[in-house]
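Taking the form predicted on its own, here's one chain by itself in structure tokens.
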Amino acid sequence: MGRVAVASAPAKAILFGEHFVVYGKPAIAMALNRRVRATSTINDRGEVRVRSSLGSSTIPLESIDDTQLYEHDPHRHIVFAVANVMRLLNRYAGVDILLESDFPYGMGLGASAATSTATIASIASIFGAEMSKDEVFRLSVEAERLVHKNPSGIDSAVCTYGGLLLFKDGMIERLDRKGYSPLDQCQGQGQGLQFVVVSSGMVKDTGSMVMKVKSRGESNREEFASLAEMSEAITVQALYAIRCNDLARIGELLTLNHGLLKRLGVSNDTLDAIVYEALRNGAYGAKLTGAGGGGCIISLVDGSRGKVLLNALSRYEAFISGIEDDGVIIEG
């Protein structure tokens, strides 16, 4: 067996501002306590071979720069990420990559960004290179373009840096490590936030949802601008509520944000029903997270309500998560 390197990256959930972040509006997202692990092993076959729950892919090493060759491959962003790392380091070798995830793919939890981020770190490590998180982030965004065409970068940012992040116009601010002025009325940092993440079981198609939103914006610019302003107002208020650790207000804003996304046309009856059931069983607030059309619901709870909510939603795949402090890490 050749050299081996293992890296992992966390899942993500967007708390506020999805869809509109692409149009310059702010968003708040967090890393979840679930991870993807990428185990990379040098092989002597001159191939890039990828295995995950999506299946297996094999691309000859000399063809990894030919994206048309694997444009329909489920691991195309992984192969592209490998090619970029090798080109950057000017080191080439056949590699086997095993991707193992603690959370489901296709559910709006940033699986494509987490897998590309973990892969980039593991490939760099296998060649003995130290790659900065800023470089990992940049390469992950490039890989995401193969999947989402025009990504905001928020998924890659959360998977790379971890924590609770404010994202606007490409600028990233880590909220849960910020030091506030003594003059600030509220100096909380959101570390105690706890969510129940509920999978609807409906695989979402981020690309189609993004195009649906874009089409809506082009067909009714005035309404779309109004919704975008509402999204920004909700996110700004949420930022203040997080700093004040005002769970009731954060929850209220989450539910309000879901209503806005419903009006935008990216929710559905299943997602709405999970939101309603979460609220009925004591959640402070709940909303879809990510592109919509399927995927997951996030519900804000306190320590005593998390298990109650899990029991109430036992027919769905669900888990409790706080904010994951670490982004991408080398595990071995």
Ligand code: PMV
Contents of the next structure:
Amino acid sequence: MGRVAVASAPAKAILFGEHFVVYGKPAIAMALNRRVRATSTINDRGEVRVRSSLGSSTIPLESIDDTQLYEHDPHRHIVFAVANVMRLLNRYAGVDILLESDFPYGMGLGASAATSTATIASIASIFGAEMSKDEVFRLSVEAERLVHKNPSGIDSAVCTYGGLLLFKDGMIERLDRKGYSPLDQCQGQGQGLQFVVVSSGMVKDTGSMVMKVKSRGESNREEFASLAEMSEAITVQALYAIRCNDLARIGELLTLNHGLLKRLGVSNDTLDAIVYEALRNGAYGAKLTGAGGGGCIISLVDGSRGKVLLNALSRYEAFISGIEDDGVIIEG
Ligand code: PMV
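Shown: the form predicted on its own; wanted: the form predicted together with the named molecule:
What follows is the entire complex, opening with the chain shown before.
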């Protein structure tokens, strides 16, 4: 067997500001305690082979720069990321990549960005190269662009750096890490936050939801601008609430944000019903997370409520998560 390198990256949830983050408004997102693992092995077949629960893809090494050849492949962003890492390092080899995830794909938990960041780190590692997180982030956003055309970069940021992040126009501030900013009196924000993540079981398509929002914005600019202002105001207030660890206020703002996304047209009856059920069972607040149209909802809970909520929503796939500290890591 050839050389092997393993890297992993966390799932993510957007707490505040999705969609409007694409238009330069601020958003807050966190890494979750679920991960995807990329195991890369050098092969002598001169091909890039990617395997995941989505199937298996094989691209000859000499064709990995020809994105048109694999534009409909479910692993196209992975092959594209591999091509970019090899070009950057000027090292080329056939490689088998196995992607194993303990969270579902297509559910708004950042599987696309997590698989690309883990793959980028594992390919760099297999060539013995040290790649900075900033470089992994940049390459992951490029891979996302192949899939979503105009990604804000927030998914790649969380999957790369981990933690609780404020994201605006490519500017990233980690909120939860103590000592992050010497000027900030309230470091280590949000560390005790706990969420129940509930999957609607409906696969969503980020690209088409982003396009839907775009055409809605073009057809009613005034309404869109005022929704964007509201999203920004909610996110800014959430920053203060997180700083004060005011769970009731954070919850209220989450539910308000869901209402805004509903108004934007990206929720649906199933997501609304799960949000309502979470609230009825004692969550501080709940909202859809990510692009909408399916995927997951998140609900803020405290210690004992998490299990109550899991029971009440047992017909859905769900799990409890705090903020995951680690972003992308080399595991071996
Ligand atoms: O892929 P999802 O469902 O996590 O959504 C991405 C978040 C959006 O704001 C809708 C798009 C973006 O690029 O930020």
